[in-house]
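Encoded as structure tokens, the following chain is the form predicted alone, with no partner shown.
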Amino acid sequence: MDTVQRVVLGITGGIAAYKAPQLIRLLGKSGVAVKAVLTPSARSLVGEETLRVVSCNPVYTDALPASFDMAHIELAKWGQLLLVCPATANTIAKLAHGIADNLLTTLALSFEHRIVIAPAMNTAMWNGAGVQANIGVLASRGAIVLPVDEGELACGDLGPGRLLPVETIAEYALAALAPRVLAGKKVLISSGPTVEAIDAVRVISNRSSGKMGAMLARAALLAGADVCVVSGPAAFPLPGGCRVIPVRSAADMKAALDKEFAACDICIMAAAVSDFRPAAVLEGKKHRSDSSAWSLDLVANPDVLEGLGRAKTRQVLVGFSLDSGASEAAAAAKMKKKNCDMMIANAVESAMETDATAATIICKDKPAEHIATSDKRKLAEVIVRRIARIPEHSHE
């Protein structure tokens, strides 16, 4: 039996094609056997030989010989997952209006496996209505549609729209060919820190960075669900291709989710959701001038997960215990009281302002699951797989 996973990466004629050959490099250190297809634009811009070497496999244009009239079909059959980078602004429109012009569109057209598009232009082509309209309509197709990222373009420009490190590319397309064990299902997610005001220019916040909702948003993404995620003003990004509700304070957070938690099948809960917020906004700015000293008086904020947990119908239910030394018992007893199918228990030592932690994976009526400390990445992956083995329904 053939374990070999299979990638066709299609790349098209923006500056970034010459990063193609690194890409297929690191794909094929993971096992992953590459056949690349050229639009007619980038074959000025990175070479067929190159590509052919490194991939180890023949090189597809639209200047095929005659043999290969129907290769458009064979790679649909041949390939796992269709990988478009970089896409230019030209070739997502195709993809989104089913404009079969060339070999890499009419393959687009008859694949109907996974496809993965990783977005490369100008910052003023990347922030147009027309892009970001087709790029609305792709991931409503079920395409992951990657983010860009920001720095200095080709042109000189500086700003959103380049492509992603080869390196991130790689890993979106090895996590992409993972099972979608999450297919069909509506994911709700809570995200970031969140900020409440003390007068008009100071807050009360935390220092959650996002990462970690970012992370499981972008595994629930690749596993198949529809992601939506409620986010306060996290500083990490939140990938492409998920629904976006941007909040500040406890109180907003807890209105989006009480709005959308009926329609969802998962919710997950990482956001830092403040416990208290002042008593009382004061207007305008506080000056020092006023006073020598200033004492803040703060009330509880109500409880989002409790809430929810006495809300839920069908929905399983996720929630993070953050806490001096993540103890297991206390995590255990917040999941019974809050209602939750799953507490996922992490150390405030090991999870702030962190890019990787440990974890320990609490579900009902099963042993605890210790995570060694590893990238937020991978532990949102591990997380997104314990939760697709929760039986439906669990929780009556």
Second form
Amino acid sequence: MDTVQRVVLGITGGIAAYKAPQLIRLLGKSGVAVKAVLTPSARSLVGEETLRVVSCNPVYTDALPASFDMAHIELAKWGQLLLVCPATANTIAKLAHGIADNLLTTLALSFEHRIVIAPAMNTAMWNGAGVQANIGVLASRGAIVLPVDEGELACGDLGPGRLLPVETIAEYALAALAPRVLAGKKVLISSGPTVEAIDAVRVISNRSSGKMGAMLARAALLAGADVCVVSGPAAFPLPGGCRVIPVRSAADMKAALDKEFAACDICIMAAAVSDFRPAAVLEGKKHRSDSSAWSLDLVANPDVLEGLGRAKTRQVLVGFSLDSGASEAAAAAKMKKKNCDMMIANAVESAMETDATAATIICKDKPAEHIATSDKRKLAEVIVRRIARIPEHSHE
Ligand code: CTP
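Let's see the other form, the form predicted together with ligand CTP, since the form predicted alone is already up.
Whole complex next, starting from this chain.
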């Protein structure tokens, strides 16, 4: 059972403090509980009542009553991550030098887990030697100092110094919180549909959106893996941070995967590979005036996963089985035939072009695990955690 993750959000006195409620909302949507701490200068920039309502928690400031005397220790014990956002040059300097003159900087001194710092300031300050030296000190102590964005700043200047988009900061925070169950592993994922040309205009493809592959890439990245995605032309975007090899046909996909496979530790075949392709690709465009009817001769594409199953040495190999009604027996038969370690069965009716799907995870020598309908992001996280559990000795 998953437990709620806990972030202490330290808000300092930069104008970007007004974005804090949105960040709390985003983290909350990902199942993260947040307690906000305001420095004295941040208090006039963002409403305490707003923060209290969006976080569903009390808001901590230096003006706490005496009964909160130990708030810095209590918060340091509660949080699994301290996210300082926005972090001003002043707070960055205090953190780098161990100064504890308010609740946030005091709590930072007693914080034993990861600290993520999202700076925001004027370009000249950001580029200044003092700030850069302080950032170097913090990074050398293991704090994760995020980059800044470029663009128009609150003071009207143009240049680096803007706070990163809150969506990106939330992703960094989640990555820093996630158990790094795949740290040091190379994960190869195939994703999206493949496309087979009929003539210069027309193609045969399928309804795969690539969302499952993208969510698996995201979950593997959060788990600390080095991720490479071989992707057909998918509608759903892949997360930043993975290496992408774009392909079109099943033959392209096979060539890319065969090349990358030897170097990977885990391969997840989430692509919807076209099983058939036209026996010949017509040159140019076939015109309607050419004939009143048209039949296509199709030939079978190679089974990419089966080929990888034969080439497998130490790799963990995971396939997806798409069938009407998510048949467990069909998935188990495909797992054996393709020499996979795990197969995820889902039903055609609920898996294509959807946000949520039910699935059954099938592993060698284990009872099948039924996952109730959940969004693909959550399903991908479960799959990645189950893959991480496959013991080394089951690899061939
Ligand atoms: N697969 C593949 N190459 C193909 C077809 C499928 O690598 N030419 C992979 C898919 O990516 C998936 C697994 O094999 O991981 C099972 O695919 P699925 O479509 O469920 O089954 P098929 O093997 O195509 O068999 P069938 O169409 O008879 O159900």
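The structure displayed is predicted, hence computed values, not measured ones. Residue numbers count along the first chain shown, from 1.
Enquirer: Among Phe276, Ala178, Asn122, Ala133, pinpoint the one at the hinge where one rigid part of the chain turns on another between the two forms.
Expert: In this comparison, the hinge residue comes out as Ala178.
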